[in-house]
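Only one chain is given next, in structure tokens, and it is the form predicted alone.
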Amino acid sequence: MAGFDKVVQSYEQAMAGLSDGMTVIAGGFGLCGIPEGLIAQIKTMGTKDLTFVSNNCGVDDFGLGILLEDKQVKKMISSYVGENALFEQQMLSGELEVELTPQGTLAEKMRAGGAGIPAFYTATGYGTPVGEGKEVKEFNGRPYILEESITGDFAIVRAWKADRYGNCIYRHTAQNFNPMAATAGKITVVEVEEIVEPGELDPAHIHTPGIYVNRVIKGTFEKRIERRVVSK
């Protein structure tokens, strides 16, 4: 990796600098659009006491769920945690701290963090446990709660295509939380299906400009189905 060329050749290079106690923002929704190889590298590294900001925590044997096996995750800031039995066990036993955040609020926390906005008001969560202890202000007669934005030491993201300069395109619903996550990391690492040369991507189709991206790695993906349902 040199100059504008952000491509790295190994997962060790991709996640270099990650250490215990850091905060990692992870793109994806369920198992759709998750950076599988980067998550696997974190497991291999054995980094612990991590805080993860992600819509969910994968499933027991895939996605972020594999990091629970060795208790690498100290805290999850998530919207949905219902597909992972180990997650439930660790949360109920007090081994895992969980901060549940409404889905739209979580997306805006990432986007605002990436935009340098420290906090914002939202009506979502007012009058519920989500709003407890948070500042309340009225706008046009409606109460809103103050939510702080989120940034991370690392952001790990999955894209469809990227060029060597880090410009990224997401495919269909795999876009989900990835564009917001990509802006909110001090170091943003993007795992992609295909790397192309600068100029090959239509500028009008780029979702994440390379200015947000520090490292790009080509991965291989299992594309597992989160919950398989078949007719009787």
Contents of the next structure:
Amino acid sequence: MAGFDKVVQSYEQAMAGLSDGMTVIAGGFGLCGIPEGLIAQIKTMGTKDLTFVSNNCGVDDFGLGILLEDKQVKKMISSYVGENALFEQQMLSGELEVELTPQGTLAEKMRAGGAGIPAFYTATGYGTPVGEGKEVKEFNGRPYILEESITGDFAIVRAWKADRYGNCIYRHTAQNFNPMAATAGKITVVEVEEIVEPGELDPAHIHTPGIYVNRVIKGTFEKRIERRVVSK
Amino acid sequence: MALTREQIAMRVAREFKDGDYVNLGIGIPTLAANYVPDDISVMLQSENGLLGMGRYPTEAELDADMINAGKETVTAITGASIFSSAESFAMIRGGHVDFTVLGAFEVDVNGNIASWMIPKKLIKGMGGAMDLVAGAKNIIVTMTHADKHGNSKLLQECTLPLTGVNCITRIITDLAVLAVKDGAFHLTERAPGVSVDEIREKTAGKLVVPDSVPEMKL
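Now that you have shown the form predicted alone, what about the form predicted in complex with its partner chain?
Next comes the full complex, and the chain you just saw is listed first.
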């Protein structure tokens, strides 16, 4: 069954094939559930003109934010950005293009993209700047806009555990966009906290079946907390 | 007297019914969780993928993998569920969430809301707000009745870019509770000690006032 062994030993192997101008779909919500080591590898590679599809763009020195330092990002497709000064600066100077997309529409664009559905109608954004220029159709008397799905050249995902076949489970709310991202990449790379042998994960508890996954790498994670709030 | 943020949150919490699934936006809406009456249970939905959001963690419970939609560390209650962003917005868009409470810059008499973008100021994005206003069964807007310069936020027609159209049915401000229907704001309650005249003066859009307007109970 070696043909199903997705595990790679180095970050170079994990991101091999990424080149200038590609589209990368990234899991994560804020700094929660982001593939830290894969992002760092993209920074090391110096790949340019990348389009990232990700709910957010990290902070100045962590997450996707680190790719702004060497201007590797041409375009962000996100629902909420600007938690970082560099992002704001590059957006205002026109070096960085930003396509703001409602969070649920963004999740569905990835889900539908991975599921072979090229577009879908949603009421979200109708009558707002998001709906401008998009086809409108009424169903049962309510107007909906047509949103096109997204697929990527690469998807970079962070999971808790994966087996060698690429079956993944996520931990707590670090799940977020990761399962949809995993389905929507031509090459899907999963960075995990723990690699286990096939059979160790309950088949009924798998979040992402290995069919979507091309490469698995064991990472080590800082797991930075963006807003640390504790009960008094 | 105009209500404080906490008092607005108290009044919001009185809208909830036992067994409601509720999504609370950042700011005053989040405070409403502190005032849910003891004799009812509501379950909080956080759009990053958590149904059954609990209190903030203790130092010992802190977990970077456990956050809410405001990116704050949180806990989950007993009986919570955790799921993907697509699943989360299926719940929201599909109308399964009973209540959404969120803030706004402006609301108009047709139930349109503007809450995410002020032209020429830095635009950070809409997050999940557009999905929430398009999907929830009941949407309550909480905000101050007027801005700090005294300009009404309850307008005949919104001036800022919209978050959603024809979706707001109820507004709770520091001065009043209003229903939005038939192209007008309908005054249903006033804050204790606040006169109908003051509310009328600070409401720019068409306002319908019944013969008697009771004071809110908090």
